[in-house]
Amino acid sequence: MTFSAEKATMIEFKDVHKYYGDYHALRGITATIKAGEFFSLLGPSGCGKTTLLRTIAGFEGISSGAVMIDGKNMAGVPANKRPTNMVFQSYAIFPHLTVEQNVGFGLRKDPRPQAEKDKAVAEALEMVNLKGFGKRAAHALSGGQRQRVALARALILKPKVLLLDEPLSALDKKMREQMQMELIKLQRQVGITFILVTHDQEEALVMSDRIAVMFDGEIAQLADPETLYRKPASRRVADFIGTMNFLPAQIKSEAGGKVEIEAHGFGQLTLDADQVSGANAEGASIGFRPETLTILFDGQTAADRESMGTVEEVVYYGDMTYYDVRLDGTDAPMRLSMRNIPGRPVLDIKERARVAWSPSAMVLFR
């Protein structure tokens, strides 16, 4: 997905600190999300993601700094009068009522004529795919109609700011991949900010305009998916956000926008400066993903550079097979992934392989 940065800015946080005590939960959070964006937090738990979430909600005060929704400092300003709405990870569903009346609860004390909520109930039951089940006994949903329900009474009240706490969470993979699609829809539809807290990495590179990956109450990167998985800013990024492997290096010379390294297994690269990432405690490495590598058959050349390896895992996904090979030269297997096409065979553990690769696909970290 691509999205504008001329966008208004809806959520604003100014160095927002969260202590429990002695627990320091939110270190100092500054970041900037715009009107109609789909939005991640994305981190391991307790790295603050939910606490932030719920500093926007109202649902937790923040020790210092601010929060601001649509230019306005929310200091002081309770849950229930701020232009939020969160569907919960549990959903929160009303088992005693029916679909209709559960989307429609927020709508008790609305003023308008009844004949007007009940197609505002409609509506948004069209709006989610439940058209037709507003008659049904909520217990009686599947675990996917109830988040479908969970959303439409969130959106009913026509919030700024849609805040989702790991909603698909309970799901199963089908249904989760399917709601994926169907919440990118509904973004796009109704065109509202989306803030979704997840900690999976692969569902926050799916469905997000820009993630903010989150490690220890801080925001360690805030970027577009393909920024944070083409360029991440650390190796603790780069370890979090899909597989990366990573080997030694040694910096030899850094001189005219070059870097001169020598990587174990890979011999001596030269790598453009734009490929150097951020710290590295371990000291510095080269990292690389695992479909930048790839192994040659009979007959075929590399485009680039090429080293021998033998295989000592192989993993059959259907479409993917991945294989763990061990470089000549090298003291661990790296993972590399290769897809499945009509006439390609699978190696076996302990075959040897010729691996294609490029110095153009790899990140420093420093």
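Numbering follows the first chain given and starts at 1. This is a predicted model, so every value here is computed, not measured. Rigid core here is just the name for the largest C-alpha set that superposes within 1.5 Å across the two forms. Compared with the form predicted together with the partner chain:
When the rigid core is held fixed, the Cα atom of Leu163 travels less than 2 angstroms between the two forms.
If you fit the rigid core between the two forms, you'll see the Cα of Leu141 move by 2 angstroms or more. After superposing the rigid core, the C-alpha of Val197 moves by less than 2 Å between the two forms.
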Given for the second form:
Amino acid sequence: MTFSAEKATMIEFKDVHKYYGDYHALRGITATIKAGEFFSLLGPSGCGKTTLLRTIAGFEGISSGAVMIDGKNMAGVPANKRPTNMVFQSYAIFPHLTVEQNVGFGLRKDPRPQAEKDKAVAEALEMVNLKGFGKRAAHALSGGQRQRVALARALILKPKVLLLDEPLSALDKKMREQMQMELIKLQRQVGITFILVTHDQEEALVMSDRIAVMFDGEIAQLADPETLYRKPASRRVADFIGTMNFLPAQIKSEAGGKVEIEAHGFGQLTLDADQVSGANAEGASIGFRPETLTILFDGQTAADRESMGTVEEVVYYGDMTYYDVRLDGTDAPMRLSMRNIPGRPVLDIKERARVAWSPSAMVLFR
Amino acid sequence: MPQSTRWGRFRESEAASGLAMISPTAIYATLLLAAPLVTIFLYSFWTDGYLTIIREFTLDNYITAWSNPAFRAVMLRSLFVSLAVTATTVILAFPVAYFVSFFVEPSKKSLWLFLITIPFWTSYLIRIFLWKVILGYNGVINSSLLSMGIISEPIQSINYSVGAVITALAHAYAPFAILPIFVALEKIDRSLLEAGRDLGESPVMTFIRVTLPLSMAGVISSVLIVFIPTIGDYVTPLLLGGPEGRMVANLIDLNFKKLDNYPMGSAIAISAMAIVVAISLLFLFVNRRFLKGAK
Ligand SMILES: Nc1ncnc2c1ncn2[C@@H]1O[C@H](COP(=O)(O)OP(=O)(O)OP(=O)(O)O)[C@@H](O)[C@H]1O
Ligand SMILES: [Mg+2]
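Go ahead and give the structure of the form predicted together with the partner chain, now that the form predicted on its own is out.
Okay, now the whole complex, with that chain kicking things off.
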């Protein structure tokens, strides 16, 4: 959260429902997005991210509830009258116009003299690193360049909210990572509220101040990236964000801020009450991230607990190695990750391993 | 190696297979289109002797044709009729194409296009006779207006007139005008229209600034598809035009058949063609900015 002084509410969804015929696409969305925030809508395909974004832009009406922008109810306000601008997934660059004309498209009604508008266009192009591209035909641009044109075209209008619908999904990995960084910088520079739709959890974690995880037209969790990663609200969220190992568990007792559980393969454990998270349809289970397990090599001792296991799978990633290790007494292997620091060996399949773990790094889904 | 020779390389090339593929059509077109055209072109520089053709180069036919006020009048009328038909057809076709492209459910679009082509199921001649029934002296319009007491005697001007020719031609060419515009509209990425709205433009301004320029390629095709054939139309003016509605094709016919003056007819035909080509090229030139650049 970059702008701590500026925490005014920019967008408010009040119990928003949306039906497409019989299909219930948005099921009671209630959320608040703050001014100056980099906010992401994250979820699997078809969960309603785009639909929700389009209700802000005014391309999609809602069946009930309210969408407020900067304190005003947007009911009946057409897209061209809303203080928002959008970067479309396909970029929607006008093919019959030059780069300059595209960027200046929204300035027609701007009362400034033409020379000033031209200057604004040139500045906008410079901001997105497209200086000197003004006279190019729009169709003579690469994917990344189109995306920058779309950004400049929206930002030149100084909207209160910039909406981005999977703007990076058409780019290759390198380009995507570069654009992620550029977008973050740009957002800090202009201070406009950005709302990003993405189905890429890594992208959401990297870029956002806060993230709303959506499933089936509902917000499953709305939190900052760290909370989302450390303490997912449900097993479904945990599964969607990163990798998490799950083991069945039974709750023995709950008292005085402590929870006693019996976890498969780990035995009796005592967890803090704030390690307990939301629902799991498949019954109670404990979850932990791969990096919370560590393989111990000669001479190392565990800070907390230690178990023996057998390596079942090794996936070498260069900087990291992922192991699937089955702890003695459990029937499913667990994923763990180790940094490949110099001098640290990479274990082979079937090798025995000492694994260090800690109950404090676990989450209990009940 | 045969490939190393120029001919060998050519035979291996894509160009060769492309040429092979179009060659039946090309031969057909050469025999039935180019050959008669060349013949007419040659004739236009010869002179009509009483029984034979005098094969000596002369520009007399052209000079006569262009200085003859009757020819000029007919040529101007032809131009006027085909421009009027083109304007009427394209202006009426655009809303139809727009409606089908933007307001008809995707699954029903082909049905609509099918319905649009229905007029083609009846022969061109029958359609013209039907127009005669509608527009004629005792036709549907006149007799209903008479019976309603709106007019006291049949309106002559809708029957055997330039207006009747324009009406019938516009009807006949409507599908030709609708389809290219429809295709152009279909190709417009709908998110471009949303982008127009998003950037602050009303639906009308978005239409003017985005939809219209992006559909111009289709409009231009429509204009040419209607304009070029209608200027040389023969049957419609013959049957509906009356003496005042004759067009250039009728004049050419007159020279070839009644007057038996092949060279004169040829000169008029070539002149008419030159005028059509010149106007079409000018039109394309004026609109060239809409035609360049693929997506
Ligand atoms: N115009 C429409 N008519 C009917 N159903 C629609 C329409 N638009 C979207 N839907 C449905 O609403 C649901 C949500 O769609 P939406 O486009 O918001 O998904 P999304 O989360 O953006 O998915 P993706 O990541 O694939 O883009 C989907 O099941 C979709 O089929
Ligand atoms: Mg989407």
